[in-house]
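To begin, one chain is listed below as C-alpha cells, in the form predicted on its own.
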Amino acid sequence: MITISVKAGHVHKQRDDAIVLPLMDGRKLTDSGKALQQATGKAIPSFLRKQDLTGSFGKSRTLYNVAGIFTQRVMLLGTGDTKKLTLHKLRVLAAKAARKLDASGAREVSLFLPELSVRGASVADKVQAVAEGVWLGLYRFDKYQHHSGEAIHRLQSVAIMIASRRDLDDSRTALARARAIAAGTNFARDLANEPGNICTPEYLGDQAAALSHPQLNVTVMDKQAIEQAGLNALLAVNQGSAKEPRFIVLDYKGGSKADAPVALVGKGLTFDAGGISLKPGPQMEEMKFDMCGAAAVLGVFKAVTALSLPVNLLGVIPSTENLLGASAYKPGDIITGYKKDISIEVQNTDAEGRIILSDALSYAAAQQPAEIIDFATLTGACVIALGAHASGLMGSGEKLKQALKISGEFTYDRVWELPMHEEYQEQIKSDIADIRNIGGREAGTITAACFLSRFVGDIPWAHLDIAGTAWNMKGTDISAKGATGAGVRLLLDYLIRKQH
C-alpha cells in the first residue's frame, strides 16, 4: 500500500509532482483553487477557456509547469452539482485522480478534496472516504504478470490536504481507520482472485492462520478433525474433490469478556463446477470466486485486528471444493450434519453452499453468539433480482438488518432486503427428509435463506447474498476487474458504529 498522511498546508507551497484541486460545476473553485488562481495569475482562468471544462464529474485536464508555484502539475478534478456529492462519490473521485496520476508517472501528491462540502460528513469522514478511494482504487492483481520493458510508474506518497490543523488529530484517527479497511477490502480481493490451484481450502486455512493479533485464536480442522466434530455436510460434499476440505474458526476477543461475540460465517467454495448437477462451461472459471464469502470474513478479521476494535468476534468458515469424481455426492442424497435433527434430501449437487453453510451455521449457533451474520456467493437468483448493485439481505434480527443498511448506505456496499414469509418455507419440504436443498424456480434466494434459516434457531441472523456483488469482470468506479471485497467495508462499519 502506498503512503498517504494528513496535513495542512498552502496550495502554492506544495513541491509535489503533482496537486488535485477540485473544479465544481459552472468553472467553480474551492478556497484553495482560488488561491493558487491568485498565485499563477491568469493561468488557470486561461486553461479553463481552452479546454473547455465545466465541472463535469470525473472528468480532469491537467496543467504543467505553472508558473508561480513549486508543483509540476495542477490537475483540476470536476466534482459536478456538489449539491449532489456524497461521500461515495469523493472515494470515486479520488479513485479517479490516483489512477490517473499514477499512470502519468507522478510520485508524491497533494490531493484537496476534504475542501468540498458534503452533507452532514465532518472533515474526518471526507478524510476517510477519499483516502480509501485511494488504496481501493490502486488496487492491482498482478502477480503472475511477467512485465518486461520500461519500469511501471508507481505512486508512492499522497498527502490529503485538510484546511485547519484543528481537524488534524481527529483526521489521523480517521485516516488510521481507512487504512485499516482498504487492507481488509485489498486482502479479501487477494484471497479471491487467487487461481484455484493456489486458493485450495488449505492454502485458506494457511491464510487465516497467519493472522496475528494477541486476542486473536485461530483453529483449522483438518479432515480428520472435520469427522471427529460431525461436520458432515461439508464433508458430503467435498466428496468428489482430491483436496482435503478444512472448517476453519477464528476467535477474537477484544470485548468484555461478558459480551456475547457477533459471529461471522463465510462460504468457503474455493472452485465450485456444480459436481454432478455440472454447471455451463462459459465463465466456469469465475467459480474461483466461490470462496468470496469466506474472503470477506477474512478481511473484517484483518483489519477488525490492525484497529484492535473492543469487540468479541467468532468466524466461522467451511472449505472445499465441489467437483464431478467417483465418490460425488449425488442428487437424491440424504445428509445429516452438525444439527442432527435435521436431514437433507440433495436435489441439486451445485446448491452446495447452503449444505456446508448448514454445517457452519449450526456450530456458530451452538457458540451462543450474540447474532450470526453470513457472507455468501449464494444464489444466481439474486444476481437477476439485484444485478451488480447491492448485496441481498434476509433474516430474523429486525434491528441487526435495519443498522446493516444503514451501513450499507454509509459506505456504498449496499444492501436491498427481501422478503422471508413463511410460506415460502412450503417450498423447500421434502417427501423423504425434513428439507431439501432447491425450492424450485420461483424466488430462488429467497428460499435458500429459508433452507439457511432452519440451522440458526433463535439467534438474530442476517444473510447476504453477495452472488451479484462479490466481483465484477468490467471493474467498477474503485475496484480493478475482478473481486470487489464485498461485505467488507460494510461489516467494518457496521461493528465501528457498534461500539458508539
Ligand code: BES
The other form holds:
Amino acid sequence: MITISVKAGHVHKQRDDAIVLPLMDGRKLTDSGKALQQATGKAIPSFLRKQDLTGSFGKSRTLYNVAGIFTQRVMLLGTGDTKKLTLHKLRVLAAKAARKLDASGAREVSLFLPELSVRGASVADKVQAVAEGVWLGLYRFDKYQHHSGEAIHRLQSVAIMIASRRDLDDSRTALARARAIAAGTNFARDLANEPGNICTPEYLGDQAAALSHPQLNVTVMDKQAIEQAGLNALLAVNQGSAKEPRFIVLDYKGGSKADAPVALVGKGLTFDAGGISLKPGPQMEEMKFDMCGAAAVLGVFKAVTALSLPVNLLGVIPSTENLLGASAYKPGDIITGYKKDISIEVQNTDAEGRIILSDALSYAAAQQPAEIIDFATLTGACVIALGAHASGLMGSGEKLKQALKISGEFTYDRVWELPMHEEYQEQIKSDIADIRNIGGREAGTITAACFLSRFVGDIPWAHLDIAGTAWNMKGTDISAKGATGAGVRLLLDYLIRKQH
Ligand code: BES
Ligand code: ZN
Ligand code: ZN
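Now show me the form predicted together with this ligand; what you just gave was the form predicted on its own.
Let's see the whole complex now, leading with the same chain.
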C-alpha cells in the first residue's frame, strides 16, 4: 500500500505533483480553494467560468501549470450537494481522486478533503474515511496479468491536509486505524481473489499461520487432527475433494485474561461446485469466492493484531472444497458432526456451507465465548433479497445485532436484518433425522440461519450472510472487480466501539 500522511499546511506552499481541492455545489470553493485563488490570480475563476464543471459528485477537472504556485496540477473535485455529504461520500471521493491521479502519472499529491464538513464527524473521522478511500480505491489484483512494456506511472505518496495543527494527533491515530483496516480488507480481497487452484484449504491454513503477533496463537488442524477432534460434518463435505480439509483456530489475547472472547467464524469453501447436486455452469467460476467468510475473519485478525486492540478474539475457520469425487457425500446421507445430539439429513449437497459451519459453530460455542459472529457466503437467496448493498443479518443476540447495525451505517459496510420467527424452524424438519440441510424455496436465507442456530446454543450470536456483498464483478465505488473485503470494516468498527 502506498504511503499516506496527515499534514496541516497551506495550499499555495505545496510542492507536490498535484493538489486536490473540493468544488462544492454552486461552484463554491472551500477555504483552501479560496486561498489558492488569491495566490494565483485569474486562473481558477476563468477556468471555472469556461468549464462545464458544476461541482456534481465525483466529477473532476484538472488545471496544469497554474502561475504563482509550485504544484503541477490542481484537480477540482465535485462534491455534489454539500449538505448531503457523509463519511462514505468522502471515502468515495478520495478513491476516485486517487485512481485518477494514479493513472495520470502524478506521484506525490495532497488532498484537501477533510475541510469539507460532514454532519456529526470529527476531523479524525474524515481523515480515516479519506485514507480508507485511497488505500481501498487503489487496490487491484493484477498479479496474473503480464504488462508488456507500457510505462507504469504509480502514485507513491498522499498527504491528507487538515486545517489545524490541533487536530494532528487525533488524525494520526485515525490514520493508523485506517491503515490497519485497509490492510486487513485488502488482505481479505487478496485471499479471495486468488483462484481455487492456488487458494486451497492448505493455503488458507498457511496464510493464517503466517499472521504474527506476540498475543496471537494459530492452530491449523490437518485431516488427521480434524478426524481426531470429531469434526465429522466438515469431513463429510470434504469427501468429494482430493484436497485435504483444514480447520483453523486463531486465538488472540489482547484483552484481560478474565474476559471471554468474541468468536468469529468464517465459511471457507475454497471452491463450491455444489457436489453431487452440481451447480449449473454459468458463473460457476465465481464459487472460488465461497471462502469470503474465512477471508473476512482473517482480514479482521490482520487488522486487530496490527492495532494490538485490547480485546480477546477467537477465530474459527472450517475449510474444504465441495466437489463430486467418487466418495463424495450424497443426497440422502445422514451425518452427525461435532455436536453429537443433532443428526443431519443431507437433501442437497450444495447446501454445504451450513454443514461445515455446524461444526465450526458448535466448536466455537464449546469454548464459551461471550458472543459469536459468523460470516458466510451462505445463500443465493440473500443475493436475491438484498442484492449487493447490504449483508443479511440474523441471529439471537439483540444487543450485538443492534451494535452491528450502528457499525454498518458508520462504515457503510452495511447490514440489514431478516427475521427469525420460530415458525421458520419447521421448514428444516426432517422425516428421518433431526434436521435437514434445506428448507424449501421460501425464505432460503432465513432457513439457512435457522439451521445454524441449532449449533450455537444460548450464546448471543449474529450471522452475516455476505453472499451478495463479498464480491462484485462490476466493482464498487471503493472496490475493484472481484472480492470487496465485506465484513472487515464492519467488524473493526464494532470491536473498536466496544472498548468505549
Ligand atoms: N455458496 C453457495 C451460496 C451462493 C450462491 C453464494 C450464489 C453466492 C452466490 C451455497 O453453498 C449454496 O449453494 N447454497 C444453495 C442452498 C440451496 C441448495 C438450499 C443456494 O443458495 O442455492
Ligand atoms: Zn453450495
Ligand atoms: Zn457454498
